[in-house]
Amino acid sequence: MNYPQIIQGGMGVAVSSWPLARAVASQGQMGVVSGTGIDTVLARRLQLGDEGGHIAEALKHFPIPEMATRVWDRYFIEGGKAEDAPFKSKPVPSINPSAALNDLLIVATFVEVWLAKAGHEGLIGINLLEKIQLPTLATLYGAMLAKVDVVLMGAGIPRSIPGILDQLAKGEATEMRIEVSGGEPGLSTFDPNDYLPGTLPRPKFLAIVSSASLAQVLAKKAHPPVDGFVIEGPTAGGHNAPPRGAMQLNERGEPVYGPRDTPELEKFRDLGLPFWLAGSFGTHDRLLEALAEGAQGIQVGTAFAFCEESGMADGIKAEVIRRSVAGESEVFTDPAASPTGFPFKVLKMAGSVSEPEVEAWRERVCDLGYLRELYRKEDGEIGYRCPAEPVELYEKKGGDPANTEGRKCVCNGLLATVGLGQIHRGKAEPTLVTAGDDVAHVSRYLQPGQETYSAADVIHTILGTHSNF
């Protein structure tokens, strides 16, 4: 495969869909889209009535017809639901999927992937966090049925991974260990043979990483090993490793990144292996600077983010593009908003849950479940809670309440800042915005007289082929 120098991030939820993935594909680079909730996006973008007819037109192409007719009539709503009406609610992960939640998963992945591998010839990716287990086989299914050319997975060590592609490739049946607090693991399985007997391509597999320990283990312990990496900085919007060693927070109460947090480049050299550098990489002098280190390349999430083509309402694109031109963005690196108890890049602006005023009244809820943790119950049995859902439920799981301490549902969040926050009570979600740091500079894309930038202008700004260069 010839990789390209830049692949666009996978930022989610549905902030990297499938007309940013496309748009950076037939620029010659890596599009990728988010996989992260790509089951609520397409049963909501549906029920919207599939502005445009996209869905339905990936639909033609689906190779199990039966299962694509099932989606549709279960949330397809003609001209779409009514505003102020909520959305229908969906199957929630589980370690043991119903039937209608896998084919929501599949037939979403699916539409997501063709959709941007539609009219070019470039290389299209999808991205999927390890923190979120439950979905990972289905997706990972729908996403090969459409010949996706790469996956790309952090958050976690994501070892699994490449024998499960193989597996998937051949037709055969797989599974995955899943984490469960205080007990063993669990299983979750999946087989192809269920769907559509048969053989797909296997895509390749780079694995999002912050340290050359974890790298040196998924090339040299994964088998088969993975073919590449994306090296996260700490300064990248996806960046959620803390820092090496105790946690020591500055004065605004963000974790501290120090010498120990810098990639060792120099063994991941020694690898072999092709990677790419994330974190602020967004121009073109540090374009070169990570080829002068022998990186393949850059991988760029904020610049895309923010350009016409993402997922992002375009009121909230507008503001953080105004801001940079100001030079009033503000990133705060959030200890404890996220569930998993991992640091959270938040972007404060009005009306997000970031604001306390907001999170005062919004309503705790869990009704989607992406980031909920597996427990042993007394019995034996699995459980499911997250430290955003209302502190008794939690508690009464077993949880310590200490851990709901700041939290925020980031699930909620950011479906609202791709428009398709959920009606609660009669009250829209508020949204929650996270970039990486280089959002201050945004504008640097904008070409003369514009106030809004597309992807091919993030592009050539980074390869330094505009035409005012």
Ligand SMILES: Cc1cc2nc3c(=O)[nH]c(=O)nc-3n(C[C@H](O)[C@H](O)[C@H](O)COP(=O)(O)O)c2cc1C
Given for the second form:
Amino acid sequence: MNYPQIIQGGMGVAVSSWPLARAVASQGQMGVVSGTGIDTVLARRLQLGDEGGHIAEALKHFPIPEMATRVWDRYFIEGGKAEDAPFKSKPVPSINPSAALNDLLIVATFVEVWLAKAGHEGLIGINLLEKIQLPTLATLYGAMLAKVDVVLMGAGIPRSIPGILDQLAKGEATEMRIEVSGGEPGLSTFDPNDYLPGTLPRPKFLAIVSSASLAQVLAKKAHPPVDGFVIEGPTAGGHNAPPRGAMQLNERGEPVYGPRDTPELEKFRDLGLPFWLAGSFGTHDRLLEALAEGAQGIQVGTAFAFCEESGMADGIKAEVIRRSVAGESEVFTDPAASPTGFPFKVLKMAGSVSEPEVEAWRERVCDLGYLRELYRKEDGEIGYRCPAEPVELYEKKGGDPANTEGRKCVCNGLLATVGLGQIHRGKAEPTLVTAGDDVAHVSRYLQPGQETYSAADVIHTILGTHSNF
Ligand SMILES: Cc1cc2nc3c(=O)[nH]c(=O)nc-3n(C[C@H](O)[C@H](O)[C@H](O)COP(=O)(O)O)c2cc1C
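Switch over from the form predicted on its own to the form predicted together with the named molecule, please.
Below: every chain and molecule of the assembly, starting with the one above.
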């Protein structure tokens, strides 16, 4: 594969949606859609009336038409739902998903990848989180039906994924071990023959890692090995790998990273696989630096998160750009916010759950369930719990109440941030905005006299090819 220098990082939920990935790939770089929460994204876009008719267009190309019709009929609302009406719920992820949930996952991922790939010859990837295991098999299958070029996965050790991709490509049944807290792992299974027998193109697989030791496992012990790495540092947006060793907090309450957290690039070079560097690499100088280190290029998220084609709500983008121009940007690496337990970068924003007064009125609810952990109940059955759900419920399920402190509902918050927020008991779910340290510098992509910038502006700035350079 002819890999480009710039990978536009996958950004969930629906921040890096098909319009952004398509814009980036049209410029000859790699566009990446987010596969996180993709079933909810499609179900809600259909309830908003499929603005622009894009979903309907993609579905004309879906190879199992009766499945597309089932999903369409279940969620589509002509002209869109009333503004103050809640979105219809959809099945939450589970180890034994219903046929309806698998239908929705496969159709949703197909639509997203198909739309991202339309109209250019560039590469399209899909980003998934290892931590969110339950929807993975159906999501990968939907992406492969749309001929996704690359799968990128971080937030865990995605050792089994290369083998799963091989099996799905051959049209064979596959399975994946699912972590169960304090007990034997569970098993998620998927058979493509239940849908469409036959072979599919096998995408490449890039693992997103922060240390060479993890990369060595994935290069030497995964069968087949991974195809390359994105090496992400702790200034990147979204979730960050926790610091090595016991977590120390600075005076602001953020995790402290030290020299042990700096990836040993010579070990990556020794592996002989292509790698991209991520975390504040969105400038021409930083690209040159990465290339000089032997990298294939860089992965950039924050710069793209606030460009015109990103899914982030326009008001949030405008405020972030204004702060960057005014020198007022500030990011907090929150060690507790994410139910995953990973540090999560949060921007303070009026009306967002970053604000204590918003947290105070928001009622805890877990109705999306992507970040729920599986545990064994006393009767041996599998149960589900999330430290951001109501504390009494979490405790009743054997969870430690101390683990609920400071947790935010990342699922609802991120959906609100892209204009797909739920209305819960008459109140709109508040937003939750994440960005890397580079958010302070997004004004560098503005062209003279402009208040917004495009994905192409970001790419030209990084490549040093803007006409005014
Ligand atoms: C808004 C936002 C959401 C993100 N969501 C994800 C995600 O869902 N999965 C993931 O692997 N990385 C995610 N990231 C990380 C990016 O893919 C990328 O690696 C990172 O942003 C690179 O560092 P930078 O932010 O300094 O450019 C996210 C980043 C941002 C800014």
